[in-house]
Every structure is written in C-alpha cells, then in structure tokens.
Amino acid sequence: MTSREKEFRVLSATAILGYGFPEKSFRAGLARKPHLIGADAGSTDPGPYYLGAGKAFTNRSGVKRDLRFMLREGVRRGIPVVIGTAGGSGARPHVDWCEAIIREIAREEKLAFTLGIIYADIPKERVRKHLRKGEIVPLAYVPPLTEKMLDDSLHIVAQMGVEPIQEALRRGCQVVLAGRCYDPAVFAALPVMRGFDEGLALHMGKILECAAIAATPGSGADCALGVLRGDSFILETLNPARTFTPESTAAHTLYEKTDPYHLPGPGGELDLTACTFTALPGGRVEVRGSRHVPTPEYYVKLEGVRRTGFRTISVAGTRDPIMIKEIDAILEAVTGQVRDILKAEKIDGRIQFHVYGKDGVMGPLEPETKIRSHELGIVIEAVGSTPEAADSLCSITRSTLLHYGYPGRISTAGNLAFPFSPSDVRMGETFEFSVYHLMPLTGRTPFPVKVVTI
C-alpha cells in the first residue's frame, strides 16, 4: 500500500446486476470519488435451469439500465468497472449475452475503453483428470462425482477468485466481465492488488456483494460503499433510509452459510473468529479483524448440470373443508389411479403437488401439521422424459383430482377452481445440479482472460 493510498473506496451497485437502484444512492457514491465500482451478477439461489439452459435469470432491460450507470461513469471517470457471474450463472453462454449489452451501450453512449472478458467453463476432460486421480472433493450431503454423471453435464464452470480480474486489471482493462466468480473477489481483487489486506478486503467484498441488503432495513435493490483501510473496513449505505448497525452487518456473516466464523472460497477461508463490528456516527460500521488463512492446495468450486426431463404445471385451488380435511389421502390416491392409467401406455415420469396453505413451501420440513386455512393452493407439477409426456401426466393428474369421488363430497361439478385458462403450462426443460465438488488448480490456469478494445 502506497502513502497516497490510505484507503480505498468501493461503491456496490446492487445486490445482483438487473435488480436496480436508486439513481439517488447511485449519485451520492460517486459523490464519494470511488476508486472501484462493482456488481456481482449472479447465483445459485434460482436453480440449476439457468445455467443448463444458457439463459439470464435477471430481465436484458434492468441489466441494461443498471449496466448503463456503471459503464457511463465509470468509464468517464476513470474508475474501473468489475462484473462477477455475468449473466446470471457465468457460463460462456451468459458471458456473451452481457457482453453484447455491454457493447449495445458503448455505441449508444459512444464509450471507449479496454474491455476483458474472463471465461470460467471448465473442460470436462480436465475435470475426469483429477476425477481419476482421486481428487474431485464432494461438498457437503453432495454424492462423489462418478464419470456418467460428468459426461451427462452440461456448462461446467468454476468459481474463480481474485487472481484472473487482477491479470485483467494488470492489462490495462477498465472494464472488467466474469464468468462464474467468487462474489467477494469481485470487489476485493483491486484494493488487494494494491496491497490491501487480503482477510478485510474479501470479508467486505463477501458484505459488498450484497450491496444494501446487510442494512437495515436491507434492500438487495440499492447501492452501499465500502472503505477498506489499513487494518478494517467501514460500511456506509448510500440512502438516508437505511442504516447498517453492528447487528445486521454481524448478521449477515450468517447469509448462506453453515459456519459463521470460516468462511471458505478459492485458495483459503475466511477466519471471522477474531472479528469485532463497532458503530459509528452516521449509520456507519466498522469492521476489524477478518483474516484469510490459505489452504496447502487451492480448490475451486465446481458447478455442473444435467438435464432431468421436462415438466408441465397446472395451477389450482380448493375451498372444500371436506377435501382439505382429507388432502393427504386424495393426494395419495389420485397419484396411485394416475399411475395406473398410465401404466398401460408406458408413460414415465414424476408427479408431485405443491399445497399452499399446508406445506408448500417447506414440504415435509414443515412442523406446523394442523392446516389453518381455509383454502388451499395446489400446484400440480409432472416431469416427463419428452414435453408430451409431461403434458400428459399433468393432463391426466389435473382431471383425475378434479373429478376424484373422496368420501363425504357433496358437490360433484369439480374439487378445483382453476385461475387460467387454459390451465396446463408447459414450463420447457428441466435440470438438477450434478457437479457441485471442489477440484485442485494445478498446471495452467483454467481461466482464460480475452482484452478486447471497445
């Protein structure tokens, strides 16, 4: 850390590129002559779909919008501008879809400036190398990696940390689009290159990434700012509304995680058990003693998926406290006098109810066995080997529940109230996580950086 760099300053867009921010808490960041503006643009939360299928989960036109601030100011001001997990899940296919945004506003905005676009899809040879080796390690409750369950993957990428956004910010990139990334090194990569604490530079990256959300009130649509310095880091929000109080920064230590206290990420963990959070005026934190411990090997993360079918929904709804009382049981035999009919047609597949208003949304987790509603959501859901035999057990699943005799009916019109028409949806392909394991970086890296001009 050079004498003129007593701290540095990152300003976090929002909690995921495309959720948006207030132009307001935007300003008031710059205000504050950042030295770095970042966005971390992904995740699993939403499934394993997105990154088989190759498609955003976030809109094209709220990625723009939010992309546009960025690049705009960014660029003009001279501050480098760092995107982790484009696209959603951060396979080529996502990388590529942001970079066509990206370059839709250099022309409309007339922007000029060194792009570097950073890959993260791993070969599958590469990984069956290690994986005959004995060196793929399963995460936790994940089975071990078995050679067909590589081969039925699809769009394997790795989480990569700090190292290839500082190759690319070492090549003179002032815009920087990652693939699949670590969230925190996205903000941390910069300030650790030069010569920042690495343990406090990744803890406020891990808290940047999702920007407003540790405030309080949290907002995952809002920006915040972080000011990293020589042995802590403050949290400031950007929005008179909000706050962030030693309790909901330490609090967010918890997001997604299991262990509170190591945190663990490409090459290392985070070691918070020395950690301390100390207000301070204007709804300030200030962060103290995060460390990062590197492991004898570095690991990355794996994430791989495999395609499972394709599945057909129909949405419906019952008032009956007859059938309500007695859902489980009509549920049960509707599945079995599906299963029947089918039988003879040899089609194959999962059928499965969701009921709001019983167990939803936790399913057999749910401890709260009494139902208390007096109406019932049911989302009938059936998974198929092609979409005709997905349409096919939903069509035949839906009519059969509609029409099931269960003891004490009165009404024989119909069990269920449907709110569309027509009330079957194709939902397209379905996918599952299959790779989800940690593999050791040995030989050359396996993630390329491309610098491109705009």
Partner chain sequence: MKRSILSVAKVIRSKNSGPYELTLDIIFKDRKGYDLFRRSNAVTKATIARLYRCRPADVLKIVYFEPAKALKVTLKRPIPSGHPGETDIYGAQQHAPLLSLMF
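Numbering follows the first chain given and starts at 1. The model shown is predicted, which means the values in this text are computed figures rather than measured ones. First, how it differs from the form predicted in complex with its partner chain.
Of the two rigid parts that account for the rearrangement between these two forms, a single one contains Met193 as well as Met160.
Having seen the form predicted alone, can you show the form predicted in complex with its partner chain?
Excluded here are partners and other molecules; the one chain stands alone.
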C-alpha cells in the first residue's frame, strides 16, 4: 500500500470525553465513513487534585453518553475506537473507572468486541533508577526531582506516544482504552501504522484532540473530521453552523502551548515552521508542511502529585465601607490572632483569604491597587493535616473575622454575610504537582497492553 493513493479519515467525537456532541454532527461524521473514531479524555488543566484522588473531572453520565454513541456505532461498523487519557488523568483508577463504563455499555447495548487496555502508571523504582543516574530532566521552571518527592508522590503516570496504541490495534483490538497519553497519539497511531506521515498525522491529531474548538465559532462539545492524505491533511466541520478557517486553525495551534512552532511530544518534536494553512470550499482547511523530528533519545513526560493536606472553606461577603477600606489591615490582624490560637492549640495548617473585589483573581499579579467595589467576597481557605484540623482552622478563622473589632467599626453585630448554612464546607484532600519531568524510555515498555474480550 502506498499512502499517497489513499486518504485516512478520522472522526473526533468531542474535545474531552464527557463534554458531549450533537448526535446530528456525529451521524454526519459517520456518513463520511471514518477509518477511526477517537476522543481524548484528559488534561492536567483542572489541577493536581484529580490525578491525586484518582477521580475523573468529567461527569460519569456525560462520559457514558458519549461513549455509548462511539462504541455502538464504531463496533457495529467495525471502525476502531480509541480513547486516550481515560478518566481525565489516565492513572490506574481512572482507567478502571472508564473500563467499568465501557463494560456497562457493552452489556446494555449487547456489544461484543476486543478491548485493549493500556496502563500508563510508572513504578517509582523505574523512575528512581533513572533519577540516580541523573537522567530525569525537569521541564521549564520545575524543580529537580528528589527521592523524597518521588517517595511522596502518588499515581505517577507517563504520557505514552503512538507505539502502545499501535500494538493494541495490531493485536486486533476494536476498542482501545489508554491511560495517560500524548493527546495527538489517539488520532495518529493508526494512520501512522498504515504508512501515513507522522508529522501530518500528529499535527492533525493535535487539532482533532480539541474536536471543534479550532473551528469558528469554536466548540468543545461538537465533532470534527480530519482527512489525512499523502502530503497534507484537511479539516472539516460536521455542523453547518461552523467552519474551519486558516485563521481559526492556525490560532488553535497557539492554545495552551509554549511555542507554536515547536511542539514537543514523546520521542520527538512537531516542527511547524514550514506549515501552511489554506482555505478550501465548504468551510474546510488544508494544512501542509508539518514535520515530526525525532529526538536522539526517546523521552516521555512524567506527571505525579503528592498530598499536602485537607481543605475546608467558608464563603462570605462584606458590604461595610469602613471594613472594605481597612480590609488588608483587618485580614492581617485576624491572621495573627489565628496563628496565636493555632500555636496554643497545637493545630498545624495554613489559611488564605481569597478577596473578590480586590485581588481574588490575580493575587500578587494584580496591578490595580484601589478597591472600587461597594462589596467584597471573601473565601476563607483553611488547609490542615487532617480533615478535622482543617475544620478547626476554618472555624476559628471564620469566627475571629466575623467578630473582629477593627478600628472605626460601627457595625458591631457581625462583619460577614454568609450565603449558606452550614457556613463551612469540606473540600477533601489537597495535592500539589510533584513530578513534571522527562524520563528516557529504555528497556521494556512501561505501557503494557492488556487485551480482553467483552
């Protein structure tokens, strides 16, 4: 087979599995007879909690609804279905969560197929071996990894490239469920295996992983179609309300990236310096010139988080102009009082005031120094080493601020308006990113493929 004589059509269902898509768009995509149906399910964007807690950031019924369409139509037509970064973060509990949904759908829809499950969890000992040889490379602004950080980390995952997905497809899997995965690999694995250019396939995958976000008007909850050819790829919308334009497509290349010309990934870099975007009739765009440049050594990106405590918060507001004028001094004094109580009571933790109307959004980056609002929203954040410690810390801080007698105070009944009873709410565990480093891929693959019959 020569790829130049053929084209490879990829249907991307939605930007994040669970975000949804109009059935009409999906059907329009099926009518184009795609060779692959794919969806990326993950991101680190919602912060460290989800990887740490082993929970999905998307809603279960939303994920099930999207998957039902993809599996039912894909399996019946014999079109491979690939899901990347299962459950949002792609660690073992996330993959298990998504597998359970797949099994549920298969039962309900009476579907039988071969499922390939690829885990992306990296044993700490494997990381430690490289760490001791000085082979773990921090990404920009990330502190070097230490053994202590490694020991503290939970659920370390690596972003897999196209290879493990290709292995699953080669072994005849109709549906592939991958753990943490380089987003474009979901869409590029199969066409690259069939001989299409890796640079074009990965660049097309980079755009398709966000489905219709790169169209105009953009949407994360709509399908998109990519048509890969010998020396270009074409993007099509599946909803007459949207079009791809050279501008919308090129602009998307900027999104959430450090440098739009050079996009690093597993084992290489996508070089877009020679890339062109051309409008075609029917709201389509043709892209040429994307190149994949392998790196001398194959690196994968590791992601890991560690637990830092438990959080309890209280939401309140103030409408008192005297208090608003003095807010900085008041919060500083309250913090001091709380610190003294904590010391006496031997409670460990930290508090933070998020003051909306002042600098709640930008914090220390806020250039505006004057408060212009007639009211302020205050979120009291308390983080302690146990849920009980966080509760105590939040409660002490809330009551101290509520009754604090600041200079010039004339409203003596209480300083805060609470919208809710109870006023305090437990937010669960807190986490921090602890691993965000590159690891060389040597020896046995860390991405085992398990093939099961459903």
